[in-house]
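Next up: a single chain in structure tokens, the form predicted alone.
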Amino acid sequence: MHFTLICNKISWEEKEIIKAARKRNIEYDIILNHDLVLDLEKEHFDTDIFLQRSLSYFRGLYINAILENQGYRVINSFHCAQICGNKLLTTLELVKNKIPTPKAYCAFTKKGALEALENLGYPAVIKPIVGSWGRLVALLKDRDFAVAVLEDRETLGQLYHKIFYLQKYIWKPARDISEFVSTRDEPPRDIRVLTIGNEVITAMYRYEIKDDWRSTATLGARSKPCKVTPEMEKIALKAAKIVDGEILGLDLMETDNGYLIQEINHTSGFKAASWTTGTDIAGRIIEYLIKECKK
């Protein structure tokens, strides 16, 4: 087998994937997407499969479109990237397939967004439809703060920042109050689940950061291993299937009525999950590529 890794830069995850490939004597090439020039009629790559790890959503998306149009196999696919890289489209797929997800609204003006927030209630969350690592995600605690944030994005934001994606805030449960700091009685948490193919390979709890309401690992959130329950496995694999996802990171929320899918990540980082759970995620990715190439 020979695979080609596409990425913005060689980060920790890419280094681990390369080490896992070398360990198994798997041949590979690396393409940095900012150096890539593609002939839209026909490109020749001596490779069996592409592993798309671009952090840039639009670069990765259009590279996938070009490669797949020319008959190459790409993981994750254009269809998967198109949905998972856009929070609005992800929500639509989850709703259509009756997978529990936080209540959300879409508006296109400040006036419309404020009307939606009255329906959602405060606090609520505003997110850019495209983006990762918790950037430009804001907790709107009341109407005055919402007006300020909406005016800022309506005036200064890029085109897709003016599409106001608003989501109900889900109060998160937590454990181990002695180990974590929070302004609430208990430190809130969510769950990151990683799937490869039709299998959940690991999961971890992510706890909110001190003086922050987010629990993003790249921002410094603490984490602990999470035992995968049958209910968790069922909802994660169902969500992965509807977006045609092969290698995914899914964010789950716990509620009194079961789990919700918060987001689905098609180029998920896995450094924190590897360190927290001891799972050889890079090795599992390479094993999956090998299996797919044998089909």
Second form
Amino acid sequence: MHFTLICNKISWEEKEIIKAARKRNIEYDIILNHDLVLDLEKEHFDTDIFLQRSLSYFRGLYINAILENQGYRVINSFHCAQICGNKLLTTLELVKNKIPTPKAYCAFTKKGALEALENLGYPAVIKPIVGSWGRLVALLKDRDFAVAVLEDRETLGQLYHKIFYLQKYIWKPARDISEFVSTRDEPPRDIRVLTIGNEVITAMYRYEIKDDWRSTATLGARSKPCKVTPEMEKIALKAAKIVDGEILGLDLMETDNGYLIQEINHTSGFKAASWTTGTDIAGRIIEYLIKECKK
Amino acid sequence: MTKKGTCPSCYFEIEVNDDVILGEILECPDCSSELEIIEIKNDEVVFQIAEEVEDDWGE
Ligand SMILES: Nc1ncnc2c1ncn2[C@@H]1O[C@H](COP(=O)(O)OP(=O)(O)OP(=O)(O)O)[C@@H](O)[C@H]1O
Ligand SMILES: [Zn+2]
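Rather than the form predicted alone that you just supplied, could I have the structure of the form predicted together with its partner chain?
Starting with the chain above, the whole complex follows.
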């Protein structure tokens, strides 16, 4: 079997995947997406399967579209990337399939967004529909603050920053009401679950960063291993299935009424999860590719 | 064994391990520029300034 890894650059995850492939004597090629030129009619690749790990959402998406159109098998698929890379489309898919997720609105102007925020109540969260690593994800504590953020985005934002995606703020456990920034030892947390195929392979708690309200690993959130409960497994695998996801990182939040799916990552980083839980995630990915190629 | 290359930003001579991979990113120890390895020869590597993170980058 031969696979082709597509990525922006070789980061820790890509190196681990390459190591895992070498260990198993699996042949591979690496395509760096910035150098790629693709004939939209026919490209010849001597490979069994593509592993799409582009950091750049739009590059990855269109590469998938082109490859799949020519009959190549790509993990994760175009369909999966299209939904997971877009927070609005993810919410729609989750709502359609009755998977609990934070309530959200979409608006296109400041006026519309303020109306949506009245419905949601403050605090609320605004996010770009495309983007990651907590970038431009803002906590809107009151109307004045919301006006400032919305005006900034209306004047300075990219085209898709003007599609306002507004979400209900979820009070995580261990949070003091009215205190957004925790100073405790065990700060508020959320859960990152990793799935491969039809299986949850590991999970970890991610703790809010000191003096921040977010728990994004790339921003420096601490993490701890998390025991996978049957409910966690059920919601994660159901969500993975509806988005056609084969290798995913799902973000769950805990509430008094059970888990919510907060977002689904289709090119999930796994450095923190590997180190925290000791799971050989790169090895599991390669094993999955091998299995899929035998089908 | 190591290989050598020059930082395109500050001309510092950087040594890297022999097992580097095309597309690998490292930081110039002198000027902190993010560099991408774009060519690997016998005992030499070629760097270019890595791409800037764009708004649509993420996981
Ligand atoms: N509705 C919400 N209520 C409370 N906290 C939230 C909410 N949405 C996001 N957060 C917090 O903000 C962080 C970043 O949000 P989100 O995951 O949507 O953005 P992202 O840019 O995709 O980041 P990541 O790379 O962590 O996935 C989350 O890790 C979570 O801790
Ligand atoms: Zn330099």
